[in-house]
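Here we start with a single chain on its own, the form predicted on its own, put down as structure tokens.
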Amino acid sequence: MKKYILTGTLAALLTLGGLSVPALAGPEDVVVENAWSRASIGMNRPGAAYMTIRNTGDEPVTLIGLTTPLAMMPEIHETKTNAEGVSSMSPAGEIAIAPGESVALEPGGLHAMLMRLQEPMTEGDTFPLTLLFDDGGEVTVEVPILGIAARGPED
């Protein structure tokens, strides 16, 4: 009698957990929103892009790197200084973005690094950068270059 009640009670629980699959958020749940960067001095030092980033959807989302055909190492990086006012940059890692949550890359803080740069970064050109995640989507955005002094998009 006890095997049986504990058969029948693992096979409900196997097929509630097979019943219950988790929601992926997907790109129409990502909204990318002031694309822009600064042109470059040539292609020795790394360009940046700078966008706000909007999770529309109910669940949150992981973003886990970035492509773009424009440089062979995109990363997204995080500007800190410390106590002495000394700044410096590295990989900011996976960045999740809770449903109804937006994340700034603007100067000065999380921002789309261009490492390697394939060609340099002209004012008035674009360039495609795709934002990728964790679930497998994938949100592609055109990012405006625009001038070598630009602090934002509307410059």
The other form holds:
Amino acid sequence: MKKYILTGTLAALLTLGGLSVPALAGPEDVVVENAWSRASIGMNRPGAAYMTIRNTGDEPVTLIGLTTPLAMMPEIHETKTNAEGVSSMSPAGEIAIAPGESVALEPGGLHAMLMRLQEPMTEGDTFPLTLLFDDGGEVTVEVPILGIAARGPED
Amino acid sequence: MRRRAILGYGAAGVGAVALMLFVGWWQVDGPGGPESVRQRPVALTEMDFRLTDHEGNAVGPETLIGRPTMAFFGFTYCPDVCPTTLSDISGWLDDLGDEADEMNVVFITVDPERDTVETMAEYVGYFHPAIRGWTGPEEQIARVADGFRATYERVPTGSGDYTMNHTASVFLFAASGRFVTMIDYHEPREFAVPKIHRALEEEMEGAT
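Same protein, different condition: the form predicted on its own was shown, now please give the form predicted together with the partner chain.
What follows is the entire complex, opening with the chain shown before.
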């Protein structure tokens, strides 16, 4: 714990000094690609956003949560479909991404579930979504809102 | 004495039958059985339910007889699986072109509490125009699911909200009402359209 704090302080100092800090999950190490979401009908239904999160650094990173002004309760959820064809959805918890690896948030699997929308998701708009990492790092992406029947980032 | 012997034999017989039943259960449905044998839906002609479509029309299994049918379960408050399935189906229908007009395509809600006729009308309006939305009283939805051998379950998500676990497969029936096959969630698209063709072709065979 002591070491962690020390590293954190060191990292903060280095950041202030304008040096790159590979151990910290900053924008330098985490690359978010192909972010997209579907338009919502009103504000009562939860929305979902998808993207690929790549760890380009030398240290593992762990995604621990999300924040966005769009939704009061954004969470990473996972849809699972069992042998009987029954789909269920539950919070995915923390997601560790090894160095050089990526995690795909895509339909039918992991997704950013946007609960308690503060405004409707309108096709053509975008919204900022911040990914929170366990070392205090944050990455904010602007997520485009596509049509309600969109199947992927190119739709 | 003799009577006692008969009783004894009788008890032994009952015990033997019970043992056989137990062995049978163990091998078929019990822990010794094959893992989760998935049941096939019954024919539409054997189902009995009353629902309302998104335009307010009374519908039932007989509404579907005479044309091949693609049917699936979901709910409009579903953020991930249901819009994905509806988008996939819209894509398959686009691929089928004119043939899509020969089919019934039905989205049946498992969440009738929130999915009223008006809600279903608004929701299906965002997808392929061939897709019909069916809802109805909870006990009727339960009868549909039973006929399809589908399951659904309400799961609380905190703060009074809930989501639904449900069978996400797409079911295909021939024009006669006979169950043909199903397209499982995540099945590659190149498998889906040929399966739909199979349901369409069965109808042609039946007609000649």
